[in-house]
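Only one chain is included here, represented as structure tokens and corresponding to the form predicted alone.
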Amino acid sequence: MHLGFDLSWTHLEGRWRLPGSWSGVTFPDVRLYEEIALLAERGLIDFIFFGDGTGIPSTWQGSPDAAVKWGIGWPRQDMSPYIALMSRLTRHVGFGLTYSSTFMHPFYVARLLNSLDHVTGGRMAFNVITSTRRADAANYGFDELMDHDLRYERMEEFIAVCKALWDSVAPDAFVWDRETGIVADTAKVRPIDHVGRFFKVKGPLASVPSPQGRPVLIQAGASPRGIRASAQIADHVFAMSPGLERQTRHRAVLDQALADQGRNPQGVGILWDVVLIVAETEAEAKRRREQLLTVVPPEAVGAFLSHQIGYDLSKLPAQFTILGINEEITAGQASPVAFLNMTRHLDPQATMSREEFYDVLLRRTASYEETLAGSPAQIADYLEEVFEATGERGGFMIAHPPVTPRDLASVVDYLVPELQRRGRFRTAYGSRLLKDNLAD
């Protein structure tokens, strides 16, 4: 199985203040990330992943004040320069960078990722997303969120343009002949002349082809439309872990969508999101899990959840059903999948009060219910069960570590050796290229 470290939230939602987090330095000190890069490489981790958001959450009560006060979804940096620095300390671990196809332009992103693939020596992945957060949209001139299906159409065209640009200069185009002065073969450099619904791009990409040719493509659509998009564009899929039954169903639906696209389902892995605390003993892991309930102050819960789903939960009526609220979220072009994942253990048709809802969702905000806490053997048992049930293709994204760097070090020192003992994880990197390591 493959393992990634998801660093999207390591400094947010109160994690920065729990015992075991860094002391003496704070985000965005590059030393934090250099330390993680060395740790990940020591643990033979496939890649380090950075999700992103470009706006300060303001969905809750129409104001960013709560997010600013409690560190909800902000601050964030563009992690591309951090990746460049981390790559100089390592040789094998890969890096996943997120940009939104809803807001960005494909020429800029294709050029940037080409450059980063050169800097890292062929270790880049591109997590392409569609954006559902109003705070992000407002920074790019949008008054409203783009229609759900339209976002995916734009993303598919975005990736088509990127791929055409990455292919617009042949791998052997450059000759650099010192005697004649010829730099490149003109027959191997061609414009793409793309004219589509969303983009018009002449091309070619004015860059040297990168070590991988193009970055590994990751996509996380979970709706039926999102899964169709994944089947068309993704090398690997990033997905939530909503329970084994739904995970096996996701795998089956994705496999059918891949087959419909004429692609081999065996070649596309799912990287399941998993939050875990591994310790020498089960008792110690569970003791530390209890600390999660102190991470997010109750006053910050509404701001966090509203940002995640793109719906202002301060407007909840005194009594409501999950089903009714989900219909409003869908009508507003926000994220019904995120809301349903947060509330999947609740009866969608049962009437509940605001107070009951917030009490339940406080535990969800802290990832308390989702966090696996146990000994190395117990965590490995769970990972093996999911891995086998979902076709033994892909692996796990270790997401939202409760405490950084402690919980990442525990993965390397406790969990990785247990997986190696079972023959489930590499004992050495097989390649310098990320695409090859993820294909093993």
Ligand SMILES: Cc1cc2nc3c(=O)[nH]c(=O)nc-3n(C[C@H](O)[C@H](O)[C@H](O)COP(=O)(O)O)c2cc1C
The other form holds:
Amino acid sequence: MHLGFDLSWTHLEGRWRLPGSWSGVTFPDVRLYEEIALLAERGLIDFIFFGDGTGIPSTWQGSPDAAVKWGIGWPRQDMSPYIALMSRLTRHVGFGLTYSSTFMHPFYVARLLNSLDHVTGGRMAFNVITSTRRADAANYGFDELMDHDLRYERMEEFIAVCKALWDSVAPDAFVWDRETGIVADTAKVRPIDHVGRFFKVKGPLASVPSPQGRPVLIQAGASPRGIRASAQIADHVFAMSPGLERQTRHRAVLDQALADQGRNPQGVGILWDVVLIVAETEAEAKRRREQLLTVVPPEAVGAFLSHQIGYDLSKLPAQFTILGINEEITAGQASPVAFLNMTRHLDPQATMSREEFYDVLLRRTASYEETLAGSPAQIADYLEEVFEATGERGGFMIAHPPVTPRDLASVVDYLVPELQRRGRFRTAYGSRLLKDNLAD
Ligand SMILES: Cc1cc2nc3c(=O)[nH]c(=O)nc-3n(C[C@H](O)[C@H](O)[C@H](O)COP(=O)(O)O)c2cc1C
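Now show the form predicted together with the named molecule, given that the preceding structure was the form predicted alone.
So here's everything in the complex, that chain up top.
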């Protein structure tokens, strides 16, 4: 079983307010990230992960005001320098960084990740995303979201360009011969001459090949088109945990898509997003879970959810059905999967009022329903059940811990030993390279 720490939201959505969270430090103080890196390495965690978003959410009422006020989806830093610093204190734990293939240029991203792979000694993963968020799009010159399927075409070309660049200089191209003064072998450095629908890149990448050759590629497509892209691109897939039935279906659809691409499904794990509070006793974990209901102000809910799906929920009619809204979301090129996921506890055909909807979704914004709270044995039971039902590949991204860094320390101190006792988790890192550790 593989474990990641997803730090994307630890300072957001009210979690920073909980007792013991971000204590004595304010985001983005690098010292807390350094502390987490040491903690993760002590727990033999595979990698620390950062999702991203580059705009201040403004989907709600067409304004960023609510997001600015309540800290919805912002502030965020580019985490690449943080990773560089965390890597200097550690030797094995890996790092996952997110950039958008919808907006960014593959040459820049390929170059940056190459350097990070050097600095970290081969511990980088790249989470490549398609973007559904209007606030992000507006910072890169787009008035509208790119068509859903076009986003995936661009992603596939984006990764093809990155891979060609990472391969454009052979691993043994550099000779650095002091006698002759020759730096590199011209036969081993080749342009890529890429001309595609979205990008034109001559190449080669003017950099030294990195320890892993390229970062581990992680991708989180959830729609049928998204899963097809995962099958083409991903070394490992990142996915939500919408319930065991849908997770086993996701695994089956991905396996088929991988086989269609001629890839071995055994080699591609799914890392399921799990939100958990593990404590010495179930009662303590459950008590702590109740705190989640106090952290998100009701005024922040609409802004948070609208940002997540790229659709302005302030426009909801007084009465509606989930199914009806979903059709509008699909028509607007936003993310129906994100919407269906957040409303999965509700009857899609039932008529509901705006007030009822926000009441339910406050719990969703706080991740209340999906937060597993239990003793180490209870949480390990759940993880084992999902792991076994989904083909014993991949593992879990421990996301949105309510209290940082205490809940991460509890994973290291309580959950990891329990998983080790059950023979489900490593007792030492096998390699300095992230790709090897994730492949074990
Ligand atoms: C587990 C998971 C993590 C994601 N992380 C990010 C992220 O950090 N930033 C972002 O803009 N989108 C993120 N996304 C959004 C996806 O890239 C994608 O746009 C979204 O899942 C819609 O998928 P679909 O196009 O297949 O419907 C994430 C999605 C999932 C499922």
